[in-house]
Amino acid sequence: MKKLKVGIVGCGGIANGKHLPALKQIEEVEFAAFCDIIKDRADKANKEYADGKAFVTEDYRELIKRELDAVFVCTPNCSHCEISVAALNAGKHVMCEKPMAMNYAEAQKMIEARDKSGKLLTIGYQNRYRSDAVYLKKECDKGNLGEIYVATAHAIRRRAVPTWGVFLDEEKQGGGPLIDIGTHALDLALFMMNNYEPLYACGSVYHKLNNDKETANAFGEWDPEKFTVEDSAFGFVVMKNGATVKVDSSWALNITDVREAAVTLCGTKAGATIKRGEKLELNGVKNNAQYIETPDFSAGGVAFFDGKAQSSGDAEARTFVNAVLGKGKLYVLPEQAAVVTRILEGIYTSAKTGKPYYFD
C-alpha cells in the first residue's frame, strides 16, 4: 500500500482539532514532517501522531525540501499564499486552510502557483461535507429550489470571540469574524447557488465591543488593546444575474439567533433554511398547501451505533487524499474559494470607503 508522505505546517489549534485527528484514522497517510514557529508544539504533535520519528522544523523551508507528497498549511491568514505558493512550486499538493488568502491578489498567486506544479490545491472548507450541506447541495443541484436568487449567510455568535492565538490580530488575520466565520457561512451559500460571479458589494463594518469588560464571554475576557479587528461586519453583495446574498458575521452580538456556517436561500420553487444545531428545514408549496420539511440525518435504532456519520473534518481529510492518491476528486476547488475571498476584500473595502465596491 502507498503511504501519502504529509508535512504540516503549524502546529496550533486547527491543526490539532481538525485535521490532526483526521488524517490520523487513515491508513495510506504517513506523518513525515511537522513545522511550527514554537518549537514544542511541532514535538509534540511529532510525539503524538509519529511516535517522535517524523523530521521536526521552525521553518517551513525546511520542511518542503523534504521528500513529501502533501502539504498542510495550518498557519496564520497573512502566510497561506507564501506557504501554499512555496509548497505547490516544490512539487508537493496543498490544502491550505480557510480563508484561502488575505486578498483575491495572493489567491491568484495561489492558483498560478497550482497550475505551474500540476498539483492539487484545496482549501479547508470542511462544513461542506455535513449531512446537511451535503443533502441541500443535492436539492439545489436537482433543481428543487428552482432559481435561488436571494441568500443570506450565517455567521453570528452572541458571546464567543476566540481569545487566543492571533484571532484579534488585524495584520495577521486580515480581519475578524467577517474572515474568520463569515467565510464558511459565505462559501457554503455560493456553492450552493452555483453562482461565483459577483457584480459589487456594500459593507459595513463595526467595533463597538472591543472595549467592552465583564463580556461573559465563552473563551473568557479579551484584551482590548489587542483586539484590532471587528468585532461584526455585514454585507450585501450583488451577483452579475440580479441575484443577492447578504452576509452576517459576528463574534459578539447581543441577539439570541445564533449559527454560523448556516445559509438561507429562496427559490422559485422553494426555500430552505439550516438552523442552529445544523438543523436543515426546507420549505414551499404542494398541493397548493405551504410545507415544512425537516430531513432526519440520524439512523438510530441499532444497538451500539447512534447512526451519525463520519465528521466534516474527517470527510474533508478522506476526500484530499484520495484525490491525492488519484481515487477521486476535489471538492473545493480553489477558484470557488478564490471567489469567497475576492467577496470579503470587496465588503470590507466598501466598508472602508463609504462606496459600493465593483469587482470589475
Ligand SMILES: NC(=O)c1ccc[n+]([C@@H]2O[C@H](COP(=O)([O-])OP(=O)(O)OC[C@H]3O[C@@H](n4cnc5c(N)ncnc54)[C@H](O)[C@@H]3O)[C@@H](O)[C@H]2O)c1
Given for the second form:
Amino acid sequence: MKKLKVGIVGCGGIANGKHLPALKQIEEVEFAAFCDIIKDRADKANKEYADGKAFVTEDYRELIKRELDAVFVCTPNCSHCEISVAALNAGKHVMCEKPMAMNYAEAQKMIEARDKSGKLLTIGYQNRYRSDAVYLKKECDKGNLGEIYVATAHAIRRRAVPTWGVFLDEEKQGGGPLIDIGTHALDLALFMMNNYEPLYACGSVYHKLNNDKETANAFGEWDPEKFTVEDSAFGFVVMKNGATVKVDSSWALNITDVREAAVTLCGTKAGATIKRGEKLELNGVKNNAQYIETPDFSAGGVAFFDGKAQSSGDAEARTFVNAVLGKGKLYVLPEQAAVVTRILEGIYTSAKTGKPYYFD
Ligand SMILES: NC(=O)c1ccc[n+]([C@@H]2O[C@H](COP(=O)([O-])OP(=O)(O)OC[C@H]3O[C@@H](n4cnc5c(N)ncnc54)[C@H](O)[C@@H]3O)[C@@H](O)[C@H]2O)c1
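The form predicted together with this ligand, contrasted with the form predicted alone above:
To see the whole picture, the full complex is given below, headed by that same chain.
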C-alpha cells in the first residue's frame, strides 16, 4: 500500500484536537515530520503520533525540504499564506486551516501557487461534513428550498473568548470573532446557497467588552491589554443576484440565542435553520398549513452507537487523503474559501471606513 507522508506545521490546539487524531486512524498515512516554533510541541506530537521516529524542526522551511506528500498548515492566520505557498512551491499538497488567509490578496496568491504546482489545496472547514450540513446541502442542491434569497450566518457566543495562543492579537490573526468563527458560518451559508458573487458589504465592529473583568468566560479570564481584536462584528452582504447574507459574529455578547457554525436560509419554497447543537429545522407551508420538520440524525435507538460513524474532522481528513491518492475529489475548494475571506475583508473595511465596500 502506498503510504502518504504527511508533515504538520503548528502542533497546537487544532493539530492535536482535529488533524492528528483523525489522520492517525487512516492506515495510508505516515506522520513523517512535525514543526513548531515551540519545539516541545513538535517533540510531543512526534512521540505521541510517530513513536519518536519523525523529523522534527522549529523551521517550516526545513520541513518542506523533506520528502513529503502533504503538509498541514495549523499555525496562526498570519502565516497561512506564506507557509502554504512555500509548501506548494516545494511540490506538496496542502491542507490549510481556516480562515484561508488574512485577506483576499493572500488567498489569491495561494491559488496561484496551487495552479503553478499542480498540487491540491484545501481549507479546514470541517463543519461542511456534519450530518446536518450534508443533509441541508442535499436539500439545497435538489432545489427543495427554491431560490435562497436571504441567509444569516450565525457565529454567536455569550462568553467564549479564546484565550490561548494569539487569538486576541490583531496583527497575528487579522481580526477577532468575524475572521475566527464568522468564517465557518459564512462558508456554510455561501456553500448552501452556491453563491460566490458578492456585490457589496457593510459592517460594524465592536470593542465593547474587551476591558471587562470577572467575565465568566468559558476559556478563562482574558487579558484586556492583549485583547486588540474586536469582540463582536456584524456584516450585511448583498450578492450580485440580489440575495442578502447577514453575518453575526461574537465571542462575547449579552444575548441568549447562541449558535455557531450555523446558518438560516430563506428560500422561495422553504426555509431552514440550524439551531444550537447542530439541530436542523426545515420550515414552509404544506397542505395549506405551516410546518416545521426536524430530521433525526441519531442511530434509531441503537444503544451503543449514536449514529455519527465519523466525526466531521475524521471525514475531512479522509476526503483530503482520498483526493491526494487520486481516489476522490476535494469537498472544500480554495476558490470558495477565498470568497469567504474576501467578504470578511469587505466587512472589516466597511466598518473602518464607515462606507459600503464594493467588490470588483
Ligand atoms: N477548523 C477549526 O474549527 C479550527 C479551530 C481552532 C483553530 N483553527 C485554526 O487553526 C490555526 C491555529 O489555531 P490553534 O487553536 O491550533 O492555535 P494554537 O496557538 O493552539 O496552535 C498554533 C501553533 O502554531 C505554532 N506556530 C506559530 N507560528 C508558527 C510558525 N511560523 N511555524 C511553526 N509553528 C508555528 C505555535 O507555537 C502553536 O503551537 C488558526 O488559524 C485557527 O484559526 C481552526
